[in-house]
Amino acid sequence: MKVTQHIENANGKPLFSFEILPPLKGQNIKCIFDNIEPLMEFKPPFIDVTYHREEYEFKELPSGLLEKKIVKKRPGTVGICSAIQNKYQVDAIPHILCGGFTKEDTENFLIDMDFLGIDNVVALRGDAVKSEIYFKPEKEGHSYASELVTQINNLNNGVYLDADLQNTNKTSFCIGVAGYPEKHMEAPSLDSDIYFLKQKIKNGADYIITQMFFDNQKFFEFVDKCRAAGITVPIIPGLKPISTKKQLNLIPHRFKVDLPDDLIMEVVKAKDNEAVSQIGIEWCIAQSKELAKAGIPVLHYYSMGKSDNIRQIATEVF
């Protein structure tokens, strides 16, 4: 079922969903199921599976020259999503990136998803690889998420890359895209970011899921700005409980997200990371309850491969 259909069928109650990481290479699907299992009592209608693009490593040859090697530390998402859907009968949503994919790669990825009965996809540009400062698309790939959305929407209309194909099958993907309540790190302003977000909706995106935030007022203001710009699709908030003192510096640096002063001071005064985790849980519970009271259709949690803190939050909210 499509995400938009789940929202329509929710009867005014907020839905619980979460996002997981693919396992590291060498691990099996059991580590995914072990993290999912404790959260299934809250009846998530869908589960997102992130995609981690390739990285580059440089190996020194006997000649002294460096050889560039592509390394994938986490497997792809299609097989994981298929396994989740088969075991739990919930919709699993793979993320698909511009980075690391040609248009042909993207089409084949989508065809495999369609074969497996996967109805939803989140279309993202993706980040630059660690060895590059700025994002660099593949030679025959997409530069922007809006272009990726267009390709997915074209497939929904039976338009494939090979224009000579006859009697093509139309896919029916529900397309999610990212929104940034505090703007994307590369955007010059929030208004310009929303302008380009609207372009993704025009190109065929069906819903928006946001970057994490820790101040609900920023989310509410973001939604208001989107509505004023003519964006009418569902906007799903992404939430993440802070769990370590290190994240006070890591989250603002990595995700360009501000932390409220009240939260910062509580974490600073915490005696250890166990206390920090409890602070993060309580903060996220308060966020969740306020968002639910405001009528937000889905609350989406970034689990980062851990379910204990998300379970404690869900127990209090759902």
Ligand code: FAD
Contents of the next structure:
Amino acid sequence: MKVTQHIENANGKPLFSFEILPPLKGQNIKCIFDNIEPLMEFKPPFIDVTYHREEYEFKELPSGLLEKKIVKKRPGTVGICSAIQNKYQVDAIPHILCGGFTKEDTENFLIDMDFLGIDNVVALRGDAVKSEIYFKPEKEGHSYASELVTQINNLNNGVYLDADLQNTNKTSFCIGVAGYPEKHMEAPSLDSDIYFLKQKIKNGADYIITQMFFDNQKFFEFVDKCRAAGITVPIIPGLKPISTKKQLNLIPHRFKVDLPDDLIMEVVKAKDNEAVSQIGIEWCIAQSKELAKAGIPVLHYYSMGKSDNIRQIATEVF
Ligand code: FAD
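Could the form predicted in complex with flavin-adenine dinucleotide (FAD) be given as well, to go with the form predicted on its own?
Then the entire complex follows, led off by the chain already shown.
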């Protein structure tokens, strides 16, 4: 079922959903099931599975020259989605990127998803490859998520890359896109970021799912700005409980989001990571309860491969 239908059917009761990442190459599907199992009692209508593009590794040869190797450390997004749908009868949502995909690759990926009975997809640009500073699209690929949304929307209308194809199957993907309450790191301003977010909606996106944030006020202001800009689709907040001291620096560096001073000071004073994890859980419960009270349709949690803390939060909130 489509995410938008799940929201309509919920009759105002907030839904619980979460995101997982594929295991490192060499692991098996059991790690995924072990991650999901403790969260199933909270009846997630959908589970997101991230996509991880290739990385470049440089190996030193005996000659002293460097050999460039292309590696994909976390393959399996679509396979995992299919396995989840089969085992739990829950919608699984693959993320799909512009990065590393030509338009042809994208079309074939979407055809596979359609054949597997996947109804939803989150369309993203992706970041630069780890060893590079700027995002570079493939030669025959998309530069922005808005272009990827157009391609998916075209397929929903039976328009394939090969214009000569006749009597084509129309897919029916519900399309999610990313939004950034504290603006995307490359955007010159929040207003310009929202301007381009609106482009993704105009091109066919059905809902927005946000980057993590730790101050609900930032989310509420972002929603107000989106509504003022004429964006009417559901906006799903992404939430992440802090679990280690290191994340105080990692999160702002990696995701360009701020942490409130109260939270920072609590974490700084914590005696170990067990205490930090408890602080993160309590902060996230407070955030979740306030969002639920404000009538937000879905609360979406970044599990990052751990379910213990998300389980404790869900027990208090849902
Ligand atoms: P876009 O919407 O294309 O925007 C990128 C930047 O370009 C923004 O600054 C925007 O303002 C600007 N922009 C957009 N259009 C134009 C234009 N026409 N002209 C000029 N500027 C423009 N990454 C992964 O690799 N795998 C994942 O599974 C994944 N999942 C994610 C899930 C969520 C909910 C979120 C919030 C992020 C996720 N990411 C993931 C990270 C994401 O790929 C990066 O944040 C990426 O840098 C931007 O992706 P986007 O889809 O938001 O890009």
